[in-house]
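Have a look below at one chain only, the form predicted on its own, in structure tokens format.
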Amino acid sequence: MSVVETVVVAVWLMLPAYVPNNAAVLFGGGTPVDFGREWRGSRVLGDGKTWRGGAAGVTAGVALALVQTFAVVEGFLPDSLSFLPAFEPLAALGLALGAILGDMGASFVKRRTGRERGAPFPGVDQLDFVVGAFVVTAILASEWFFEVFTVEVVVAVLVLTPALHVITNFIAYRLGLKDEPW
């Protein structure tokens, strides 16, 4: 595979991964998952993880795997792209539900290490949710994991990731959508 294939395979597989925590701002608010709960001190998670935006982004991150799934499937794309792959459906729920839960991890970290909601956390910030996506995924379908994230599209997602995380952000800052650029 060449490398643009490479990266093209990286984005579309991270796809399902990288919508979940967009959706979740976009549609969350309701109850926190922690429901306000303190652990030593501090909060469990906070207010910004809520049952509500955690099935947003779940069911968001699944449905868009399942258009390119049906993309793939039903020969919608171009030629140039007959090399990407369909999801599984366990494979599409792990990479979604990962994405969440790895983003929740890094809320509990942040607030036993005393940042507030939204403070930055540098590294964490951008490769929580890969992280969570990628064990969900290889527990809940574990064969197809590792024949489609190869190394080299692991490294891409690994460099990839940072800068769209940044991009994105800002983005969502600059309408509004979200209280802090990072």
Ligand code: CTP
Contents of the next structure:
Amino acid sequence: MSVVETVVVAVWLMLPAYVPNNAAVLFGGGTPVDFGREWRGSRVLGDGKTWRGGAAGVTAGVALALVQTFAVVEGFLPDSLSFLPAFEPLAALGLALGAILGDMGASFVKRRTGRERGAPFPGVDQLDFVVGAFVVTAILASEWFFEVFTVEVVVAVLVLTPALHVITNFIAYRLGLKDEPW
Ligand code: CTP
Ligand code: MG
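Instead of the form predicted on its own shown above, give the structure for the form predicted in complex with the named molecule, please.
Now the full complex is given, and it begins with the chain already shown.
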């Protein structure tokens, strides 16, 4: 694969892990996942992680993977993009659910390290959902995961994601959807 193809595959494969965050920001709110409970003097996850946001995120990610798979299987993509893979059902779920769980895992660590809701945690904020998506997908759809996520694609994801994340969060902040630009 050429570098450009590798980058295109990386973004394509990660789209179902990227949209859950945005859907959670758009549709989140209501009951927090930790039901307001504290552990060792601070919130388990905090008010920024809600059931509705998580459910919206997983739904959006899986729905997008379905649309992408439909495009591949039905031949809706141009011939020049014939190298793009389809998503197995468990891969779609793994990417979306893993992204949401990774984000919650980061909030858990943030609360344990004295960071209030919304406090920045450079590096972690940009890659928590990537690590979550990789781990959960590798567990739920191992064969698919190791076939499509070659070393080159994983490197491309790790390089591209922080940049894409910074850009989309800045846009969400300027649109008034997020309280902080991270
Ligand atoms: N959100 C949600 N449910 C989730 C994830 C996000 O409702 N599972 C919503 C919340 O309104 C949250 C916003 O999306 O405030 C932004 O998400 P994020 O930056 O991940 O949360 P923070 O508020 O910054 O909280 P934390 O410090 O725990 O990351
Ligand atoms: Mg945040």
